[in-house]
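The chain below stands alone and is given in structure tokens; this is the form predicted alone.
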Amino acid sequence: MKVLVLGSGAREHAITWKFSKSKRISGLYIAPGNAGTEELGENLPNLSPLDHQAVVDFCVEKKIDLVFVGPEDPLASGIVDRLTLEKIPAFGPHKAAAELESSKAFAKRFMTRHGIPTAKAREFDSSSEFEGFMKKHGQRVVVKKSGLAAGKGVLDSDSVEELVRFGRKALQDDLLVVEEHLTGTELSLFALTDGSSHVLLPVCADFKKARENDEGKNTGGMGAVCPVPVVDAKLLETIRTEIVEPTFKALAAEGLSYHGVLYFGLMVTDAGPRLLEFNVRFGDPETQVLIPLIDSDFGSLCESVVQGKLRDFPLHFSSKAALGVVLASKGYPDSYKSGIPVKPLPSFSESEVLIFHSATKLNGSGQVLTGGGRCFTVVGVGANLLASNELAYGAAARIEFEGVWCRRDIGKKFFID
């Protein structure tokens, strides 16, 4: 089985690592990949996931059996439609279904149309109308840029002035969605789907804010845990019956079913779970803590998804817990430098610690250089979250480059005495 993974982040490194463990793999390619994926397969630094023709040509030349699309941009641009047209199996949604992520306005209308519990919201295409609403509303709200924004298109603030500035800028080239502010526990739930059936993966939680105690600006995610101790069988069943099942019925009714993964961004409030958003791909950094807990052969699992045979696949999960800490560049999520040399990475036992690269590169001397704001995800895998926390932070302290920083409280709110 020859696999092409599209992307260059820590999510794609984790996915590539999991594919590399599969007994089914005879060829593993990553486009463009990073310094971490280079150790697992063949990087294709000149192949852009957004260049549909180049991707197709490579797949035909190498006789690729499966294309796994990691990031959202190629999905939104219709890469799966093109691959399907060429009869190349792909893990991911077609362009129409990808709009569930690429347009928050589309997703919110979908949720409302099908009665899926979600935050109350209004849509704006006019700056003056939006500013007038904000001046009259007088309550804390969440303002969201409708289109893709790499995890930074949301502002949750009690400052009307700050929200108006954010919304005014977003409305220059996009729609705006304004939601009621909900409080509770935020969860990340992923479901694999083969177009007709689906299966839920262990529940994750990510930490989006830049600073401790969930303060500071939104980021692409500063850490994650899996599973989440506060999610018991009763809550999971409520989420399944009130949100997950109605969503998949609605997808089928509207012709939006696909082969891949669907993310449910949830807020568990006092009034019950509410759906905040969809993603149509695995999340980052949740993937880095979720993937290590899948005990089944990943190549065979993905094949069952694209072939419509998920219902019969023997899917097994580890009883362990995983906690991931993101190491970031100085200045992130604002301006930061890239190309910073990283001291040689230490070695760890894969059963306890995993280091996933994000957009890193190698210089002429073989030294790793940073390539973005979020540089590495260090994952600890232990008997429980507390043990995983100790493993992750112990390993993170040994990774060195100028200006490196991380949140120090990942998972803390979920620790059980």
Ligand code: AMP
Given for the second form:
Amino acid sequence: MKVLVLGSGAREHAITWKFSKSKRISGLYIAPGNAGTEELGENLPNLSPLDHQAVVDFCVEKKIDLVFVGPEDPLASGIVDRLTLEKIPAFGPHKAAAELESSKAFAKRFMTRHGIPTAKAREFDSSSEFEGFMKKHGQRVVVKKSGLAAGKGVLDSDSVEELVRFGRKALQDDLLVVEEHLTGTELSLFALTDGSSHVLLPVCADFKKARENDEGKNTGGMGAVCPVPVVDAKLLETIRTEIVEPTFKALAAEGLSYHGVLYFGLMVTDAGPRLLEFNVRFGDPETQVLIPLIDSDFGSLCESVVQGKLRDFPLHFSSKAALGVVLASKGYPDSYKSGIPVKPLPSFSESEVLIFHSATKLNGSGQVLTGGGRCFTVVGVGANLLASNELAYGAAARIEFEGVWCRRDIGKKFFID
Ligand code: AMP
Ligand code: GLY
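Return the structure block for the form predicted in complex with adenosine monophosphate (AMP); the form predicted alone was the one displayed.
Whole complex next, starting from this chain.
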């Protein structure tokens, strides 16, 4: 089968890498791709995932059998609706279901309507009402811009002034969701869905804050682990029966079922698991730790998703653990430079260390240049998280570019002594 992957991040590099291992692949294209995906397939640097017509034209010309949509923007813009119209199989939701991610107000209303356990929330469309609420409300809250914001649309702060300033600005062009602040363990759970059945993937955890001990600003994610040792069978069963199953029932009832992946962003509180958000795509950096643990053929797996045959698919996972560390540019998550030259990357045994690029490019002399705030995810795959941690940090120390930094404590809170 011929596959087109849309995106240029480390998530798409991991997905492309897994497709490249599939026995089913006869052609692999990545639009636009990065310096890492270039080694695995054909990059299409001039094909924008947001240009529906150009994507369709390419698929028709090359007889593409499956389009795998990595990021949220093309999904929110309706790329899957367009591909479906042209009878090109696509992994990802149509525009109406993508609203579960592209509108936090829509998602919160959906959760509330269907009794899915979540943080109590209120929606605002006017600054005066919001500010009045913030003056009276005594408890700590989290303020969220409703629309897509690349990980920068949520403020979790104990300063009311800061929350009000953030909310006032967001209200200039968007709705606002204000919700109770929850504490607990945050988990990332992904379910593959083929439109009528679904299957849960091993639980991951994302390290979202910029600094050690989960301090500092929210980021797109500074590291991830899979699986998560604190999640036992009982907790997983509670999450399944109270959150996952009701969600899929509700999606079917509202005509929002689709072929792809649904992410449940969870907070496990003392009162039980609560759903913080949906994403309608794989997470970054969770994908980088999840994908290496899938033992089944990835091409066949994605085909079973788009063909509605997931129920019969023999899905197997490795018993190993994966830990990913994000190497970021100086200044991230605020302003940073891109195009910084990277010293030649060392090579490692793929069964132990994987380096996934994010938005990197090659210059005229073949040198890798950084492309964004988060530049690489270095993944260690070992017998347990402690072993994976040593592999990942050992490899990360050998990747050099000016200003490179990473969180030093990825996975630490989950190590079993
Ligand atoms: P979201 O995009 O809604 O997942 O929010 C981004 C991050 O903000 C989450 O991953 C959490 O770390 C944090 N967050 C969101 N909602 C809450 C909440 N109600 N209580 C505490 N933290 C939250
Ligand atoms: N890691 C969370 C996300 O991809 O948005």
